[in-house]
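In C-alpha cells, the next block holds one chain alone, the form predicted alone.
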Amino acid sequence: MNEIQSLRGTADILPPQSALWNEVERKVAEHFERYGYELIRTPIIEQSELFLRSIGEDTDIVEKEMYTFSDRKGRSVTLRPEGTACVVRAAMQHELLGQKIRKFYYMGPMFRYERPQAGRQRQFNQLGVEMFGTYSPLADAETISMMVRLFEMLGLKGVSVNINTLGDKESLEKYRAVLRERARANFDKFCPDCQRRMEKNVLRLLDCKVPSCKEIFQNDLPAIKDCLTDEAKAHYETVLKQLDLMGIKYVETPQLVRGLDYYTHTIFEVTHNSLGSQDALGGGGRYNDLVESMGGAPTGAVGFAIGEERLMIALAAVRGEEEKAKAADVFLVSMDEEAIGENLVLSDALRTAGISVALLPEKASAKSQFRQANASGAPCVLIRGGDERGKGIWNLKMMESGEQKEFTKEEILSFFKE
C-alpha cells in the first residue's frame, strides 16, 4: 500500500519551525493590539458569491485559482482565498460596523490553486487587518506605518514600501477609458487572456504577470496620477507627506496594482532583499467601496495581509541560523521507577508556577536521560533517586559548570521562581 502524503502545494510546519510560527504570531498579536486591533476569525469556508463579489470575477484569483465545489445540498461553496472579503461579511452580519471606527486583525490560512513556490503554496497562511469608518488618508498613512514597524519589530531591517494610488471612482472611470483607448494600439502584442480583459475589466491589464504585457504597460500604457481628480490627488499626497513626517520611506511605484478589484485610492506593498525576485512580504490598501457594494452603507476601510510563509523565510535568512527548539527550563532525572512519579509529582508543581520541564515519563537508563537532558538544552538537571529520597532532597546538577547542590521540594519551587 502507497504512503499517504501531503497534497502538492501544501506543508507540515514542525518543530524547531513551529517554535518561530509560535514566536512570531504572538508578537504580531501585541503589535496589533497596541494599535487598538481586535482579533476576529472568520470560516475557512464561505459562500462563492461572497468572493465573486467583492474580489471581482474577471480576477485570476476567481478564474483560475479558487477551490470552490458544491456542498450536498447543491450549494457553490468556496475555501476562503482571502481575508478581507471574510472579515466585511461579518463585521455586516453581526451588525460591528456604525458610527465609531472599528479595527480587526485575523491570521490563518488560505487557499488559491496555484503554482507552489518558495513561500507560495496552495494552502497559505495569511495576518492582516482592517479598519472600518474613516475615509482618512491619515489612516492610510497609519497603517503603513504600522506593517513598516511590525517588520523592525520582528528584526526585519530595510524594508521598501512601494505606494501608489487609484483614485476615486472618477478617477479610475476616466483612466479606465484612456487606458482602453491606448490599450487598443497594442492589441496583438497583449498575451490572449489580456486581449480578453480589456473589454470585461481593462484594470486587470496591469496585473498580469506576462513579461512582455508588463513591459507594454511600463512604456506604452498612462499612468493613473494623470488622470487623477483634485480630491484624489490632495488624498493621495497628504499620504505621503504624513509619511515623510513619520520618517517612512517609499518609492512612488506608478505600475503598482493589486490583484483584487475592491481596491481605491492607496495602495501599497511592501518588500525585502532576502526574498530574492519574489520579494514582496505583503501589502494592501483602501477599499471604500466594498461594504456598500455587498449591501451596506458606504464605508470607508483601509488594511493590509501578510504572506506568512515569506515572512518566515525572510526572518531565517536574517537571523542566519535554522531556527532551534525552546530549551526547556530544566531536565527531571529518574534514577529508579518510583522516582518517575515522584518526578511527576515535581514537574506538576514546576509547571504550574510556569516553568518548563522536561522528563520521560518511563523508565531509562541514566546515559540516555542525560543525552536528552543535553538534547533539551535544559541548563540544569534535577536528580532523583534512592539516595535522594532518603533524604528528602533531589539534587540539582548545572549542565554547563557541572556544579552540584541539594533542595527540597519547597526550595526547588523558589528557586525557579527566583
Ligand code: AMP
Second form
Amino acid sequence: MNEIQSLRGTADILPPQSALWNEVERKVAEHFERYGYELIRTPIIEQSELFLRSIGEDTDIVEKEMYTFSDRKGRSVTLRPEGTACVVRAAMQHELLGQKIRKFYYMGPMFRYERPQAGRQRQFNQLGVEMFGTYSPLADAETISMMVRLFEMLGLKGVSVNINTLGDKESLEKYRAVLRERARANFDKFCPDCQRRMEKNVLRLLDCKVPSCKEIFQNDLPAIKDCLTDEAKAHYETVLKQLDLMGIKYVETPQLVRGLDYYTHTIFEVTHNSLGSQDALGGGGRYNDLVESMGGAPTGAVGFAIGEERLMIALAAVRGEEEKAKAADVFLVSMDEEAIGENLVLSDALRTAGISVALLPEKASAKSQFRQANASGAPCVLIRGGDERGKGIWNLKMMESGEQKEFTKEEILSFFKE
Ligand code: AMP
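Now that you have shown the form predicted alone, what about the form predicted in complex with the ligand?
Below is the entire complex, every chain and molecule, led by the chain shown above.
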C-alpha cells in the first residue's frame, strides 16, 4: 500500500463511478440551462471574512467546520464551505446584478471539517443555483419545481420535499423572541453551544445536532406560522398554491430552519430514503437580505444546493446496478508490428470523426487482442495484417454474428459516420 494516502474525509472518484458523475453533471447542466441558468465558476479559496459575514458567525459551519488558515502574507483565507456566498461575492464584484433577473449555476468541491461518515465528507461536491433580482413567491415555486424535476429527470424516485417559511425580518424577530423565551425555560437541558447561542442567535438551536437538544423542541416547537406578518403569510401561501398547481408534492415541516443565517421566507430541503441518517440530498431557500448585508443594493434572491456524493449514492441505490465503463464503438486489431502504426493512423481519423476507438499501442498476440476486444464490449473489430495491407483494406468483423467484410479506409469512415 502507498505510504501516502488521501486525507480523512476526502475521496477519489474512480472509474466506473466517475462515468456516472460525468453523466449526471452533464444532464444537470442541461437541465439548469433549460431554465435560463448560466454557469459561474468561482475560486475555491476566498477571504475568510466573506463566510463570516454571510453564513453567520454563530453557525456550526463558521464556528467549527471551516478550513481557515493564514496565507504566506498572514491574511486569513478559507476553502469555501458552500457556494452561495461565493456567487454573491462574484456577482457583486463584477456588477452582474441590476434591473434584470440573473440566474447562475455552479458545481464543484466544498470543504467542511465535519466528522466523516457515509454521505458526509470533509471535501464534497455541490450542484447549486442562485436566482437574483426578484422577490416573487412564484420564483420560489419555480426553483423548488426545478429541483424536483431534476431528480425525476435523473430517474431518482422517492424524494421528499420538506418546506417551511421563516417569514420576513419582522416575523423572524417575533419568532426569535418566542423561541428564546421557551429556550430559556429549558436552559439547563441544552448543550453548551446552544446555551451560548440562545441569546445571540436562537434559531441555531433548532439545527443543533446533539440528540438531547433536538428532543427539547421535538414535541413542543412554537409555530412560526403564528408569528408571520400578513405579507409573509401571503408569500408562503402563494408558493404552496403554485406548487399545488404544478403537481409538486411537499410536506410542510415547521421545525426546518437550515444551518445558515442568511435565509428569509421560503426554505426547503429534499431527502431520500436510501441515505440513512444523512438523508438530506439538497436544500435551499430565499435570502432577500444577503446581497444588501454584503454592501449591495437590496436584491431578492433564491437558490439551492444539492450534495453530489449523496445524489450518486441515491442514484446507485435506485438504479441497483454497477455502472459499466462505456464500450468503444470499435476495437482495432493489429496482426503485425507495422499494423500498429497503421491502426493508430486510422484511429486518429475515426476519433476525429467522433467515433470511440480502442486499440493496443504495443505488440500483442492476436488471441490476446481478440480477448480484450471481447471484454471491451465493442460491437465490432477492424483487423489489419499482411494480407489486408496487400489489398489496401481492413477486415471488419461483427462480434455477435461473426460476419466479415472488407473495407477501405474511406468506406470505414463512412460506415461509422452512418
Ligand atoms: P447545505 O449547504 O448545508 O445546505 O448543504 C446542501 C447539501 O450539500 C446537503 O443537503 C448535502 O446533500 C450536501 N452536503 C452538505 N454537507 C456535506 C458533507 N459534509 N458531505 C457530503 N455532502 C454534504
